[in-house]
Amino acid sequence: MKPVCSIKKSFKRSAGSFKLAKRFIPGGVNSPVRSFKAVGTTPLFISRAKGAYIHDVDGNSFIDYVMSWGPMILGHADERVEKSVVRILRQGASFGAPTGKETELARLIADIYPSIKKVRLTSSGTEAAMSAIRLARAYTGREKILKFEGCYHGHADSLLVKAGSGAATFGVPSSLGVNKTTARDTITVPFNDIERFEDAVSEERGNLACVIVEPIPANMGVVLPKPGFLERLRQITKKNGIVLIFDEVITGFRVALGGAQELYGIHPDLTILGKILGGGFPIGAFGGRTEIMELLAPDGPVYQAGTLSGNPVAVEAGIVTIRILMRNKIYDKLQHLGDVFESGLERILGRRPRGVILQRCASLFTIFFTKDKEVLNYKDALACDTDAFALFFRGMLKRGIYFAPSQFEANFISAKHSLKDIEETLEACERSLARA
């Protein structure tokens, strides 16, 4: 089989670009995982991308499963999105004033997500998560929040917290610079542990403003909720007057058009969106019940603002992307490609010593280097063999496959991936796993 990717022996230009970047950018990157530090090598510097392929400055080509960390569900540089964006850009990049396109995007979201009646656009998922929590505090009149260990909701102070021991502990900052008083208002419990969650709610009854969760976590690798877990979260939060926030920045429009809440049939009070929502351009959003959303300024007393919120270029890219997803059978193709990859990898793993598993939902997947144990929470994820993963990652890169450069991240299949791409990826997996 002739490879569709092309790998040379050198990554010298990327290495030189990284050396120069470190002189002017902290760590040489503008988001830490891009540094490849977790996989023991230096990052690729990208020159261009098209469809399912990404190309670096050394002239190497890769089958891409990072897909800009999820947004490129239609593949890189989709002609339909590009054409619309160029048309909008010629009218002006930003106005700082309302446009009808903002309303069109908000209406699309509300039509697709029954739990969302009103939407506020932001410039990032972090901003959306921060604002949704502020709104939940205002609505309930309570101060504390609960998050699940290993779920990532952006880098706002109250969310950069790690769990301690015990049934539920008050968080301590997992980053210097986070105010300890702020961290004390964040309670963490293990994902998929409904008993620990119930204990925490019981202990903090009347103090919890919200529970925020990735319904399918993808920031400790892809972790699936146990049957009934999300349903119990909804029941318990509703019973106790706690705002339930689904962070669907990654899963929204990805695991289904209506995200994880469509898959599981659950309506949260607030939802956070991003990634695919902007078709590859920076965007975020949060939305939900009318009586909560109307507390936002200028209608209500909760202040939130952003100069580039509702940026016309990002909004147009999102509208075009979503409309393509609505009228094409893309999710059927993504499911099929995922099924082929999963069955192929299972055959490969059946011929080797145990210690590697695949966890997947639709076009979202992670290969965990773990001792034949399903990864159900952050503790399980941390027990993985990160050295073995790093060796596997480097082997895949040398064979022209660009996976996420961390054991604790997700990979993404796009509509532009082909069966040939999947077959070549499986062949690379077999060879790389033999050495990992």
Ligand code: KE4
Second form
Amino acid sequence: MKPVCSIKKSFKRSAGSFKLAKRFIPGGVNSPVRSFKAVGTTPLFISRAKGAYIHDVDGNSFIDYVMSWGPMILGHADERVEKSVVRILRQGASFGAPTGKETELARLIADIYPSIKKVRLTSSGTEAAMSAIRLARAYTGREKILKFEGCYHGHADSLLVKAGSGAATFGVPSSLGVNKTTARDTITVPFNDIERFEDAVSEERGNLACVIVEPIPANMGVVLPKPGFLERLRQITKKNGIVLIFDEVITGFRVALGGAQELYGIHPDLTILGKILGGGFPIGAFGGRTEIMELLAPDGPVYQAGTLSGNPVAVEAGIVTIRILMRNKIYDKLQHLGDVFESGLERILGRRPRGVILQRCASLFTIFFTKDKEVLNYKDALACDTDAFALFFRGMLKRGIYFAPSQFEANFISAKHSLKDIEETLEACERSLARA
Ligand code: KE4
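Cool, the form predicted on its own is there; where's the form predicted together with the named molecule?
Then the entire complex follows, led off by the chain already shown.
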């Protein structure tokens, strides 16, 4: 059923579900950002989703731009993925033994990402990121790593230092429970600041194992790299024997089939993938240069493992999803929908006092309640008016639009969103912005 904007909605059942959940689950959720704490309200409990629409336990319907935080690029409950997954499921859900399908997915990844010669599958992006870092340390024999403030690479200890996403949302840039010694081995510099990056590299000369970066950060909201920034990262890391890791968990298969590295024509040494790769099922992957990847056990000395790594169901969902993405002109459609949204929003914003901007790459976008300036880094993002964003978010929810519940997250357009959905979303934006 299509959502109908501006009908007064009741959220009573979600509120009751949340109350019960909190008795048994910390914060009532299995991942912090879902709690809606950052937007001053309580979360929707979802009953089902189809295409671009999501439906909560109170019977409300919404146009969904969270899309499970990115994986559902084809839209929710895609029949082609569903049919294939059911067939695979009937042959057994998990064996803990190699299957030919894992090789098929690995080969697909290598065909689409020329920088990836070998790849290992995991069950989450976090696992993939922490494994890639262990590999980089083993390959270089160095201990320190460098990340960019506001970028998020999952919740492994060494990466929860000025992390984005949930940590930024709760204004806790580095998590309790992370040892000082661990944090000490993680250097952070502002994204888009090549001078600070060069200084950090020269200060740490010979100690830096890797630089890990979201090539288009989406965990402080969507931030675009300044022209030449990524290219300079590649040059400087290559010159200093530092492993460059592109975290494409969000951008992979999203901003282009071959991710940001296709858009910018840059070959990192290692790449992390996830989300779309599993078509909505638990997955992560890390891959890259043969000489680095071959250090992994069982042939090499770097241990890494996972009970459900390469799970047949997730692998099948990923293969079907990627083959559809390769076949259809989905990226043209996503680009067009994003263009229509952007030009519509620009018209709306032009009619009101400045202070709200859109930052976008293809079908990935964030509306920033900024002090009128481009958001180039974490400091700029933190300066945004999160109260105004929260008011806007609640206004959109009331009007049937489900945006990411945090100023420091991205929104995702799927292949199932229609021009009508975009128009309804713009209409809701205009009304909600009038009140924010
Ligand atoms: P997972 O461990 O959540 O599969 O992936 C971690 C990860 C790694 N790298 C990037 C660039 C990511 O965005 C993520 C996870 N993204 C968040 C949303 N920004 C997942 C949502 C959540 O944490 O609930």
